[in-house]
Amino acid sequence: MGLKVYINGKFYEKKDAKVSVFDHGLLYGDGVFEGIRSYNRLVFKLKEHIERLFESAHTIMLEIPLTPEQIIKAVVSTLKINGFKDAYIRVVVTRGEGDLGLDPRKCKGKACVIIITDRIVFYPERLYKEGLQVVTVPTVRNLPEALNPQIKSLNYLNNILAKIEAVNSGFEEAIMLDSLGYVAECTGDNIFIVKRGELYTPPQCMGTLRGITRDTVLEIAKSKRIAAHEHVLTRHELYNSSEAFLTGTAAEIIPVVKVDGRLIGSGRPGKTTLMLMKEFSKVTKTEGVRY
């Protein structure tokens, strides 16, 4: 049996899986989305991904033709037609099928729904036990008056452009800056450092996603009483951290052992990284719909 896709209420198989060549979120990018994971059939932490995915579409004036129990419902659905017990889940709202112009009230039809099923090799396993190697890059995150990073929009340009210029530089992940020179995230996570003992982590309002598994470390940080602050970085307080890891629903929590060149810590994934490392994958187990 082949991967087969949801959209708009009903099951393709992939190869029949299309959307118009029409349809705003191709054309220009407008729409919304969120990656989801399920864990031996539990889907993590599903209902506040919808629950983001929602906000970030009623910000771009963007009306989901379903509600959040129905998408949940639909992602089950996937999730069982295609016998995955555990996979990477791609839930994408795009305006819909309009004109070559911007304006989206020629997106005359209702907004287009898909979920897509899958797994997802994020970063090689090695990493994970050994570090990543990660370097700063010339392009910075987008403004939030431009476009602001808490709407997982389908333009996504601006990381792939980042992605695309640490991958030049040998490089599988970069440091996105925000306009004043603060650390904000990663192309594709959310960043952390240890310091004395204690988490840092870039605040919201500062060019950065409110990261699901990034408000899952804060959450565990606070029941093991390690105290955490959301706190504007510079590259020099990430330089002389004890420890640096990343995260995101896609990379999970992944050590950073050197960035710029710079060795963190002692260059080897650190205590308090891979306590919270263990931690997340315990959480994974209890927290999410069962399918």
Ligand code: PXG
Second form
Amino acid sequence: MGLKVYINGKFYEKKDAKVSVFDHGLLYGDGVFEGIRSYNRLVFKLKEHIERLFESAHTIMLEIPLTPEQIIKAVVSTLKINGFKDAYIRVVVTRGEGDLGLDPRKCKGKACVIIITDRIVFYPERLYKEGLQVVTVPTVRNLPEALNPQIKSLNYLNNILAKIEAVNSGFEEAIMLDSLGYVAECTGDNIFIVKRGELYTPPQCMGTLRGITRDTVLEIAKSKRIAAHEHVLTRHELYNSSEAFLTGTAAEIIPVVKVDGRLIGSGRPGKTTLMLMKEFSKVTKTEGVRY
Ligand code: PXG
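Now that the form predicted alone has been shown, please provide the structure of the form predicted in complex with the named molecule.
Complete assembly follows, chain above in first position.
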């Protein structure tokens, strides 16, 4: 039995899990999504992810045809039917079928709800031990006043362009700057630095998604009495930090040891980063919605 995908209340085999070519999610990137993870049959921060999904949908005036509780139930059913203990979960809501015009009013039916669960894909284990080398890229992060990065929309071209630029330069991940040149975030991760034992991360108004892993790191820091600041960061501050790391549902917490050719600290993952990685791993093993 193969992978089963949830579409609008029904389960389909992977090969039959399809949506219309007239779906505005495909035609215009008109829709929203969330990337969630489960660890040992516990879905981490499921409520928070679904809340963010509804906020993204609210802003683009997309009516999700289910309640948050119904989506949570559907996520759990999809995980159960596929028998995953550890999974990567993708919840996608598209505007649905319309015509060849971008007006969302032309999508007469309901929005389309898709839930895909699969094995997790993440950076090779080696990079968590050695740390990642990253570069800043020319593509500027979307301006909040144009397309707010808080909307986790199906249009990820801004991030994909940045990823292409990093890969073309021989790096796995890109640091995106905002239109003023301040550090915003990476293509699918938030960024933190450590300086004099304190944490700094760009505020969400700087073209930065309010990441759920980012929030979790801020909670851990609080519980460990480590000062954490949401503060604008320049490249200079990044280059001269003693530690740096990225946070995201897919990557979890990954150390950064080089930025634009500048060594960060000793060039090895730092002790605050390693402590946070350990604590994060504890939290994900003990907290979440059980299935
Ligand atoms: N910034 C951006 C632009 C993101 O897309 C994050 C930060 C981290 O947020 P969370 O809430 O996950 O801590 C994201 C999250 C993927 C993938 O398939 C992308 C994300 C999450 C999971 C998978 O590339 N983005």
